[in-house]
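The chain below stands alone, shown as structure tokens; this is the form predicted alone.
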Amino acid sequence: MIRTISAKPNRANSGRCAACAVRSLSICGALDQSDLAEFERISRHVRLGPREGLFAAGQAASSVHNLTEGVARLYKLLPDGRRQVIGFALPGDFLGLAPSDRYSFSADAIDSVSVCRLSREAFTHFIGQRPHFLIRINEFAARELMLAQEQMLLLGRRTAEEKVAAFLVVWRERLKQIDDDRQTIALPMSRQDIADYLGLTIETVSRTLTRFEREEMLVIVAGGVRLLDPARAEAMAAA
């Protein structure tokens, strides 16, 4: 059974938002106690089971979401029915702040997830009263742009082995950022999800992981992989 990915808890303060394990990682990290209390008042805690949707492309962008536990899959459906996974969200990530009045991509839960959901209207009003908060939001927008650029590199002129190695290295670093520094790299997403993210077939992803295991670069374990030769994986990722 795959353990739900979450940041290490902090129970030092009372109140849902004050005790949130990912507060320092999320947009809420820029809020003082009075702002945090107001943010908690206008937000609603929602828990979703595996494969339940947070929102869908083309749907009215009526809410924004702050992921506090679990992993969400971000994707677009192409006109021919194929799916392109454009990212995976971790605790602390902020989702749904669409540039238009409709969502441009879909998001659903891979494992069980928890989010703080706010109406877009309430969130916009909250920002309007706190211009300094825009700095934090811009930081998150810049990070999303960086991740999008990294995916463009993944989908570029790299071999399948380089793509899979780069995915594992980047994912390991993202897990470390939420204090998930276990020896095993948790992979709650399916092989198909990874394939749709890297622009490969599921067979290619599976063969590549098996080859890496055969060459003793990693070992495949329940719920993820364990890197035996991280230096080699990092060298392949940097190619």
The other form holds:
Number of protein chains: 2
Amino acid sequence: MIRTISAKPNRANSGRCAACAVRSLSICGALDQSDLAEFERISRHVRLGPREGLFAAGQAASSVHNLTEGVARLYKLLPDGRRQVIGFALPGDFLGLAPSDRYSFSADAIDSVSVCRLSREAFTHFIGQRPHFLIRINEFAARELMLAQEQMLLLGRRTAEEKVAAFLVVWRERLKQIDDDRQTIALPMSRQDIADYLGLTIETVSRTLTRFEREEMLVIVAGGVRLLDPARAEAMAAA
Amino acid sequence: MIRTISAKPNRANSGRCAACAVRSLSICGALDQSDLAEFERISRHVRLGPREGLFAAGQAASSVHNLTEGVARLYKLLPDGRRQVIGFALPGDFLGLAPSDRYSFSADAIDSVSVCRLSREAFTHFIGQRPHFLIRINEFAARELMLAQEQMLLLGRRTAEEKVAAFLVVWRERLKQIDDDRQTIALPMSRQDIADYLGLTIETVSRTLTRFEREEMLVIVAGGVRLLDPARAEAMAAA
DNA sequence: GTCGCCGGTTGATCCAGATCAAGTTCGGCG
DNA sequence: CGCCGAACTTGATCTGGATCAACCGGCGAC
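Got the form predicted alone; any chance of the form predicted together with the DNA too?
All chains and molecules follow, beginning with the one already shown.
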């Protein structure tokens, strides 16, 4: 009886992965039909509301996650409460490259988020059987690492103005990649999140955006900004 | 004839990898006897003097490197010359996780450095045949990524004092891991390198170290520092 | 030797961005 | 509707670390 119940969600979700809108963007892009069926069997679809946590730093890293919908913030905290947002995860992003058995950062939903959750154990076994999948994971890791290095340059050596401009340019590029190519750049995260991502205060982010608006580089709208002068933003971001 | 000449260095170096002091620390720790022979065949041993470049950002990423001796600095430059050191590579470290076909950062020798250099092509082929090796590479990538995230926290949210203390503590730990466990922490890199790593100026690094010395937390010696009060340094580094 | 240079230290001053302190806007809710 | 609170903006002031400017000391060239 228990076996039947536990099998049920999988049957109900049959084809879930095959129908996944972000499959080709995600690590699952490297999986064929039969791989996909197995992946679906070992993964569980989870929905989270705004502000709900996916996992927290220090917890046993029992699961890996594949984001399919929404935006998540990834961050680290110092004992006194200072926070560094180390990234924003978008659909297609994989959260599970951990070198230890504990999460080294926390992740929570910004808006409504959907993820595929797999036990780390099952995931490790799964990848061990599939070298092409491992290569894919590797590519993702290398890309993450390059982004992290770019962010170090930003945090260590750029001015507030450059930081905000670079953030907008890179974020726009990422949204474009997941096919959200509107003139308005959606900013689902709060000013505080942006500040903690850029190593600034909320006031500096706010002032800088206001100034960009005054200088007619962009317009601040509900839930985002509209870039009027992308070239200028890109120039600021570049140096 | 050409074939004989090109085979010669390999024969001369036979057993080079088997005798490698840092093999167990490096990605090669995942290789068995026969893997190792093949790895040796496709790799070339290169020595570099102080300040010599391993590769530069923007160049075609034709090689991957495995550091076996010495210390290298990895860094990114902005068009106006501002520099961010994104890491220091020690024996056992692997430089080759690139998501694109161009190097995204530059690397050069700080002191005398030895590396194993492999063509990216041969390396890609090599790992494709060896899933256990891929898993090892993955572990290295995950560790790199975690270090990068820790560094983002440092760059974005820590004070100058915390940055310098954290740098010393982490660096000491790394030296310990490669069996350089002396009371004196060797600092082969310049003050400028440290400043560019921590997102500070050379003056601030110098002043902070001098103050630590005045406060009897450490003693500045030629080529490094001697930690008198590691507990205090660790407390500073923690928060 | 001693000259010059390079890496490092130290001091005085400056300023970008933090901090402190009000406003303002807006969406949710009785 | 009007009240509340959260998110954001704006203004005034402060300060940690940058910048500017000597200076020191060791060492390699000659």
